[in-house]
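We begin with a single chain expressed as structure tokens, specifically the form predicted on its own.
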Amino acid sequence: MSVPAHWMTDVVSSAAGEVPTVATSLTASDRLGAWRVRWGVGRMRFRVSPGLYAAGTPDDASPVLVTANYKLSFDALRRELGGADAWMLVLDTQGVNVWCAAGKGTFGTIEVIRRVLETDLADVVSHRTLVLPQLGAPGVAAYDVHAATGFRVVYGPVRAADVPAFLSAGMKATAEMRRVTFTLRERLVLTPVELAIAWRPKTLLALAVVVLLSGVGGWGFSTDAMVRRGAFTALAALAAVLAGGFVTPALLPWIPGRAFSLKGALVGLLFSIAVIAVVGSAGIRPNMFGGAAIVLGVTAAASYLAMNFTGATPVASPSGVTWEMRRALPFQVSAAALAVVAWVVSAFLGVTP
């Protein structure tokens, strides 16, 4: 894939056969692109061309830093290299970040070997050392890379921000550099895409249909019922998304339980009760089945959305996620189905909306 046009200006033109130079400062366009990707817009197209790049004015003794061709990963590294001279070897991870690509196999041994050989790296640098991000270690067999290319692998720090200090210390990482964190700020950065996924066009269309059908009941069709019950339904949907896609990730360490689905269910239950209380204070009081539908629906949706967040965290393993999904999905689907039944029944208990 060619270099995306929206950041082409960051690549300094070079003659054929020369290594292109990239800027180590991000532009407004870069930041806008990152913001869009955080909200799920063009996420899988936010990538750079794999190959060898120069940051600053590196020479044959400058370090070689390996990264993914996901532009957020690429930008995070080059941004931290301001004032430093280094080579950046970008692997083709199909637009996936280092950690996830290592798990998928695209940030792997074969790809490292391929890029070293295709870029003639041995002719560019006089040393034989590759600095790989620590989170890429699960996908790379260092011995095989050395056997095939002659380059030894050194694992750098977890965070790109620590790369300058790591290089200054003779490529030695402190215990802090090796520690994976998942702070409130780091969790909140990941929530926009979760919220955006929950409000995809298909989801909004389905919600619009449900709001329209809210006017149908034992009374026939009533615009007043559609407005009242539809507003109730829309508020419940919003509560479910906020509970599972934002509040649960934000408060993750403090919510009881280990399973993400359980944490989301607990928050969803609280939010469903709050929804009933809010609409009740506005004079909209659902009957028993209507209330049950809200509780079951919000709890199930919040549980599912919270469970979906496992793919964005460093605290869950693939086997653990599979284990949780197998046990949680049947309950989530059953609760959602019961919510639909209860909502339909609630519309036919009386003859007036």
The other form holds:
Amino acid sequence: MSVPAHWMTDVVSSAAGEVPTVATSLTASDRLGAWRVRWGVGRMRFRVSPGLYAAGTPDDASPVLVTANYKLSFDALRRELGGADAWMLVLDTQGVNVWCAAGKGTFGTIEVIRRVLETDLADVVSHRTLVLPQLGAPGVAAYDVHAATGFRVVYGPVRAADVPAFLSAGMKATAEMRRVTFTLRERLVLTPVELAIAWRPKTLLALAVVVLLSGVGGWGFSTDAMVRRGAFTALAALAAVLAGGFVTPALLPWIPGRAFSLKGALVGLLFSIAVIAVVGSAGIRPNMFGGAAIVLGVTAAASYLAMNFTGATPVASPSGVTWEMRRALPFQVSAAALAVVAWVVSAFLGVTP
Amino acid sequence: MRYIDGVVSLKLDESACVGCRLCTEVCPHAVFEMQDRKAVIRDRDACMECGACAMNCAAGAITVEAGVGCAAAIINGWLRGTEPDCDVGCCS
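Which structure goes with the form predicted together with the partner chain, now that we have seen the form predicted on its own?
The next block holds the full complex; its first chain is the one shown before.
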């Protein structure tokens, strides 16, 4: 470790040399970093160096808590360790959180074994127990870690906030600590990155091209048409992203249906009607084809975006996602294609847009 | 919150179970429970196919097609003829 990070406060000595101590409270800089990555800024560079760290003043009997080197994961754990004396063993998950890294296998058996050996953990502690986050289990075969290192794996709670209670109960997790939740707050914190992914530069560029094309119609090119048609088209795009990327994830359990594509389509349909009402109140009345384009386009796009949120949830099985995609994609693609046709046709009906 | 019923690939061979209970510990949806010192599937449709149970079943009694449950990743896989691959955004 060349430059000490701002969250390193000291060092403690161990049988395997000096180990950096970490702060157990977060600073403004940690919080700003967290906010930035939630919006998708520099997310893949938000890492800490893998290795061994100390919280408090651990000794050879202190527990070893294993985590990922995504800084949000690392921070979530260390801020719960105020008052505890524990070792933190940070795996190299290439800056990916525990759950996703376990799915990919980087939070995995081999990496646990490698990190235990590389840090001479067997010299640092006299016991032979590793506490892994429960959500790391998809990547780690506990019996293989034991066979290779002599360390027994104990799966700790799902949430870092439960770690102190888990430790003081003698490494026993309650049934509640073992259940993953997906509360409104947990869903909301994931939505900014969905919105950020939707609003890439190329999305904005495509939107600009569409607004320009809005001026073209049976009338030739008209700036007035561009403003009017461009306005409702841009508003429709915004509505689709909000419906599928924000409102559907936020209200997920309360929207009828099981399939995310269906939930997204329902919200998209309501939003498309709202768009027509809003532009109507501003004196812009799309003709029948223009209206159809909005309804079909917003519904299809919101349905697709909502379907994509499956990957961010701890409830959707890949078999279920495949099941709904095989059924929803044909509808989404045809509705989007019909929306484009209707949008073009609407420009050639009547004299005014 | 419940997802789509009747689609998951989770299978448990109860005769192979040695009763170590690890599947009941690692499952974040309490899919398994112990009955007469053997694991049984209590709520199959709650399974999200994360693979934690199968990975930690030393007896090899559990199989599940674990994978990435993200639509964009699955489309990527279809287009390239590979496994679902999330190099497009959220999980990369």
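So that the term is clear: the rigid core is the largest set of C-alpha atoms that superpose within 1.5 Å between two forms. Residue numbers count along the first chain shown, from 1. Given the structure is predicted, the values throughout are model-derived calculations rather than measurements.
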Please say whether, between the two forms, the C-alpha of Pro314 moves by 2 Å or more once the core is aligned.
no
